[in-house]
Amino acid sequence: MATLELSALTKSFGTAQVLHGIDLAVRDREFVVFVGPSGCGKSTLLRIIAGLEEASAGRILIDGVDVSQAAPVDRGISMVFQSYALYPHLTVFENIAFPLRVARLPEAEVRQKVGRAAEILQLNDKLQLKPGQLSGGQRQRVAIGRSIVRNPKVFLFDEPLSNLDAALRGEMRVELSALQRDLDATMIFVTHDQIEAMTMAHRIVVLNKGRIEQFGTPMELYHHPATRFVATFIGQPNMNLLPATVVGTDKDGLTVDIAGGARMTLPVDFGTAQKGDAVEVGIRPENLRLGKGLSMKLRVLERLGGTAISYGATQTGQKICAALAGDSPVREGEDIGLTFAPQDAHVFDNAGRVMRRLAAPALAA
């Protein structure tokens, strides 16, 4: 397969930029996710990735050669875009051969080519029925096949599941996930759904306005994210962000008042922070357990088995969900106490960016 690697790239159209400054490296054979709000610009920098745009500037560089200026039949890569774009009047077996019969290979490459994608998509006893006939999962199959057939250096993928229902959706992310490890390929996957992101994904571009914000592991985006955005976007259900006020800082953290709560000890370098600055305590709802802190009004309960999802407000009307064991025993309506631990609170500066957490204190031996 290939590595990929962006460089200072940028994209305008007329005077609103879009792209700013993208610098990004992509692993040989890694599986790397773009995911952000609509209108953050993952698809345009995809389209510019597979040259179906063009960059204001910058450089694309796949397995060290700069294609930044090649047509995109040269790049070496291959995208399957969100709608199928199969020809209904073709049988599977020709929808995934017809690049191949552009090439104008032999018949008997063109068999095999396409009989190791249909065998690797499982698909070998539907190659004579038209994509009519098939379901939307299979049709998806068979575009992505077209691509295999190929044998690009680099799989593009725009939002391939966005047409497909709840349950074909899930079991075509473990599909994709276990093709990219029998391929052994090297994958850049675009979604808006971070669901997607967290469970396929090697590494994760978080884009928001034009601009990478974090790019990482999955886990280390969940435990470790660097902005305030990262922080609300990765996890479901989102973080909590709770208004605090900055009472004291001392080599243990930062001591904060919580609006609505208590006043607690946090293990983060405070930096600047100082006495009166106002920040936010983000907490994630699977952080929270029942005790006494925070005070909660429950206004709704989802029971969902083994976790009550509790969602309602502090008593200063900030909305707050917390992820209780199944068999909690709270009733909605009622006034509840949540607490957390102090190193679970993720700390935000007025500029949404984190506070880095301060190291555990080395045991005694």
Given for the second form:
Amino acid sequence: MATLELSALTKSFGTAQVLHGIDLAVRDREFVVFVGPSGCGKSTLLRIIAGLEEASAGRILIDGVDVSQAAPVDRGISMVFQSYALYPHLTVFENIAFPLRVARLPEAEVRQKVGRAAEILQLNDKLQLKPGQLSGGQRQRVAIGRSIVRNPKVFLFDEPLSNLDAALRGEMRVELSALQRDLDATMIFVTHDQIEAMTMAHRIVVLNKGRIEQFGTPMELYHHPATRFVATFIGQPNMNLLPATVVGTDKDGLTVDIAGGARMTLPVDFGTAQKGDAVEVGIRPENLRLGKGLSMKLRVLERLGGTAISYGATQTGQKICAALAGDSPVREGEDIGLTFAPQDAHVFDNAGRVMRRLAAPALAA
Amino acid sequence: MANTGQSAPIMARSGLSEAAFAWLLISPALLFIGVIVAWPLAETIRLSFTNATLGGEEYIGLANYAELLSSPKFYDTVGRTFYWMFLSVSLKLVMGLIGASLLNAALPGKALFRILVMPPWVIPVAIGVIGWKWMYNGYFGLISGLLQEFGIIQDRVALLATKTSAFYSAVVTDVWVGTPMVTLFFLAAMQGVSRDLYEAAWVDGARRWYRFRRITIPQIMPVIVSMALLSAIWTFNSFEIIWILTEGGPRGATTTLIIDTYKVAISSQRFGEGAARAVVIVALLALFSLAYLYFLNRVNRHYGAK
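Coords for the form predicted together with its partner chain, given the form predicted on its own:
Full complex below, order starting with the chain above.
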């Protein structure tokens, strides 16, 4: 339905700058998720797109039209709030109809549009209830219904699932993805939950301290994190980072000595790295398996059935987490050996930038 | 039932049953209410069936009430009281809403304005009303002086000297005294309305007046109803403002039920007749209280947030 483009967007509250030049191009019918830790500026960015906050500088284009100065209603956006922002004194019908009433549409049209939204969201039998009589998931649907009836170009969601319990959240994730396909809509979704980002997004924007760390597909972020921040933010449990020293570079990649572990040659594009440089080797818990290489004292073991999450530390005190096979014959208190395939390793330079892996699954391309 | 658990050891030690223990706990309050409220009320009702004066009293049955109900003057007083109440409460509510909306707006220095609203409420009523009495004065009054200064009137005018102007002057003063509290209650209620609701409405294109009408008003409706009914009771019973300004004059133009009662019972020392009037007031206020509870209940159910 629409493209969204942000260029050189900045925002300061007083002397505190919360967004430092955001450039972003969202494609038509794309589901883009903004993800990042608290205070990274993701909600502020969304509110600026909505028109609830004014950017200090920069432009917002929807379908190529500069809407930076336009009122929210003239931008062609609709927004679902974290609190749902339902009007407690109005029925579900009137809540959904609110934008249409504001626009003074004829009664017949209001009924038709609310009816259609209610049908899509399975709220037909709830229309005469008050929001207070609904469950969390149903309230969520009413809030979405209110944003559907306006037929906006871009849907904005501000952490809409964070007030739901875990089971319902999973359900709503699936529903939202389906809804996005059914409506053929461009959607921007803000969350701090990387699972939501990974499962729903076509592309993810990882924000940190008011800057975009990386913008890419979920698999791109997982297999080719651009920075150490993205590497540790995406993926559950978090990626292990092991200090290492470069001992050589050749056509096979970078040879490093991993602290408390072995010497390995890792197939990465090492750029200007040279012998003696301090780097960090990142390895995801799910890429670690029992074997020779790193030795770790196993402190806590969480057996989830399919996997056994093992927490421990090397002799040098480096904390490690490994997601081992569920039936691994390990016990808490034991010393275990871990190893990994060289092509699974990520290497980060001193500045936290990645040395791109040369061998990664085709999925991540 | 958690309370029972806690009080059980005390009861066991004192050898009291749960009911007796409960009566023991409320007995100080009960005694207090009995002496301050119940006994005077009972005494007033008893007096209303007598012709009590300073000289003594005698049971005369319903004679006081019969006289009241057959007196056109009394009906005038009741009508005037309701008109006084209706006018004053309406103005307080409207001005309170306007004031609260202005104070709630994100303006620089709003804290200062919030403080400036307070004086009519915090200074003693008598002092404020005496100030108004001076302003209404025909010889040296500020209002008369200004009106002459700007050429709106030729001769000086004593606002409290004629029936109509005295009545409306009293209303103005009553509104002046009563508005700040209504304003602050409305302001507190408005601040309790979630900002998200306004933002959601703003995103959907609702302008200021629309948001006020469809979000603010319904959201603070329980407080509006509370303030309307409480304010009605207080205004109905408002004594000192009228008494200081006009003592119910000129020629009864500002005599409300409460003033009439005072004049009969205290000034004229016809205690029995005064008591009958007081009983009428109690009955009317009891009706207001019932209406208050009824409406509050309904409004809470209708606009209830939960």
